[in-house]
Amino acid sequence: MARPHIEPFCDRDVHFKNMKLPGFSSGMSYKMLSLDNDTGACSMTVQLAGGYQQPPGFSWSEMEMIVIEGELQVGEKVCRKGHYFYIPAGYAMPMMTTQQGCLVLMMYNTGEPSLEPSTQHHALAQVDLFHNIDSYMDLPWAMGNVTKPSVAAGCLIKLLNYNPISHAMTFLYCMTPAFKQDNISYHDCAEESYHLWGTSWMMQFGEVPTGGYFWRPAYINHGAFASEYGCIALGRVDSKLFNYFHYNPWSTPIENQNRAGARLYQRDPLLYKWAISYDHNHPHGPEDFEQTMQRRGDSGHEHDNEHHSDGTRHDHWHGHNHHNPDSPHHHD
């Protein structure tokens, strides 16, 4: 997803704007949280004024929605805060109304916000994927160890949506009071979060309050973390979530990406060999900066990686045979 890194940000610091796109009724205003300028995909906090009515219709974009405050009536169902919807593109929703007004988080995943008036689903809509649930009342909290290595104890989740093809996930997560995790982490996937309630703390950005938001592309450091009184947030990732933990807050996204490759090389060298092969199978193991960085207490007499015991030179230990320098097969 081509969204820029947005962090830290709090939607309480900006004003609502009137929604002026075709199809949407008056009384709808929004605060843009993040936007993909290529596709129009976006995340918004949306205020629906008291008396708002949206006619039946579908969006050309897949979308997700959760009620933050107030009540929203969707057809015959009254949805209170914490009610979550996953709506496939082309899925016709019934009329939506709110008597007293409500605040909603809306996420258009594959295109710009749109509303095509219709009481019928589009012929190509994947209607069987639609689901909705009162996430506060009808789902139990589970341990946050959905991936290994996992986060510290005290971070709990409720899984709301899972894509078995991309492994993208949408979930609620909470940090219990006095939660702490003292390491640095990053991921191979983009990560998004919106604080529905409460405050947490992050070393790079300080306090993240209610309404706090980030869109974080892959390989960007975040942490350590803490929450004094606890918080509840909605989180999303756009592919498989894998936690890379370390203790170097100054590493760059490029270094983190190389380290992720190094970890793959160490964990599964044949998979790494396949992943980077283009015209020949001759992978170079990338650098894991935590294994090569200078550490406190180092004597300064590093192991000589340049010479073998027989006096011959070997500039890097990759476990492969070097070619004759006159050979057309060489390395960049």
The other form holds:
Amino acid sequence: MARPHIEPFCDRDVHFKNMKLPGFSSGMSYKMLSLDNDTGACSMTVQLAGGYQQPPGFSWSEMEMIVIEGELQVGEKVCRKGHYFYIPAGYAMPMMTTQQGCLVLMMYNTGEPSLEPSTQHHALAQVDLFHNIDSYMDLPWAMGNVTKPSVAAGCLIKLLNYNPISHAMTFLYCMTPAFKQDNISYHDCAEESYHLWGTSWMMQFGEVPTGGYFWRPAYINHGAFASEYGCIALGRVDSKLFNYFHYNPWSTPIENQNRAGARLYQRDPLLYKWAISYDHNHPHGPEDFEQTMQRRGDSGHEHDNEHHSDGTRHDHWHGHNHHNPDSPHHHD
Amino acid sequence: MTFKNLFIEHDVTPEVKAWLEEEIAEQEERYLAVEGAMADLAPMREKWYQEFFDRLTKHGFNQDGDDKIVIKSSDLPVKPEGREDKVVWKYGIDGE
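Starting from the form predicted on its own, produce the coordinates for the form predicted in complex with the partner chain.
Okay, now the whole complex, with that chain kicking things off.
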């Protein structure tokens, strides 16, 4: 994802802009937090003015949103602060209105913000993936040790969305008052956070207050960590979260990535050797037979030329084909 | 469960393209402001690094959760000669 490193940034420091994109009603204004220069995917703090009405419709992009302040009526449902939505691309949402106005964090994950008026889902929408929850009222806090090595005990999470293929996650996290974690961390994935309330501190970037935000590409040092009075934030990672902890504040992203590769070699030497061996460098990774194997319900035996889990398509030239029997990538 | 249609192909109008170009330009300004602010923070960060090292040698390094290990002073890293204290990396490994 080609979003630049924006850290730290506070949306309280900038003004709202009126949304000019087609489809959206007047009364919608936004503060851009980060934007993918290639795809238009973005995260925005959105202010919907009192009386705002958005007609039913779907987005061409997968999107997520959480109510930060105020009340948002979605169809018959009144959603208050902490209400979270995961909305697949092409999933038609009912009319959205707000009587008194509200503040919402909107994240368009795979394309620019869009609203196509419709009361019907798009034919390609994966409607079963839609879900929503009042994350403040209906989810308990859990220990933050979703991965090992783990964060310190005062960091708790509520898991909001999980992609079982990429292991991408969206979650609320909080730090208890007087939280401290004395290590420097980096990950193999990009990480994003928006502070819904409260202030935390990181040794590289200083304090991140309410409305504070970051989009951080992979392998960039962050931490030590602290929060004097506690905080609650929405966090996201775009693939599997693994904590590489260390205490060298001067290491670079390349050095961090090399260290991650060294750890992979030490932990999974056979997989490492296979991955780096000749002709296995497929741009989208090797084939996962579970995603491509013929199933009894299939109408025909067709190569998967639709979208991959990373949003890319497979039907383009990438240096070899899958139809030559002599190709190591051949499959019937 | 599959995740194949995270994005649905569609036409992007000139109006949308213009919006994207404007946002990309503003993001560049935002990035430069962040980069400048973080460069200005370098003297304070030197102090924070020293306090971090002091805590590691006195109270310990969080190696996993709340499991801590005290680091010997002799094991603390040395700043590589000539390396600037850089914390913002525009596109991470793709920008180095």
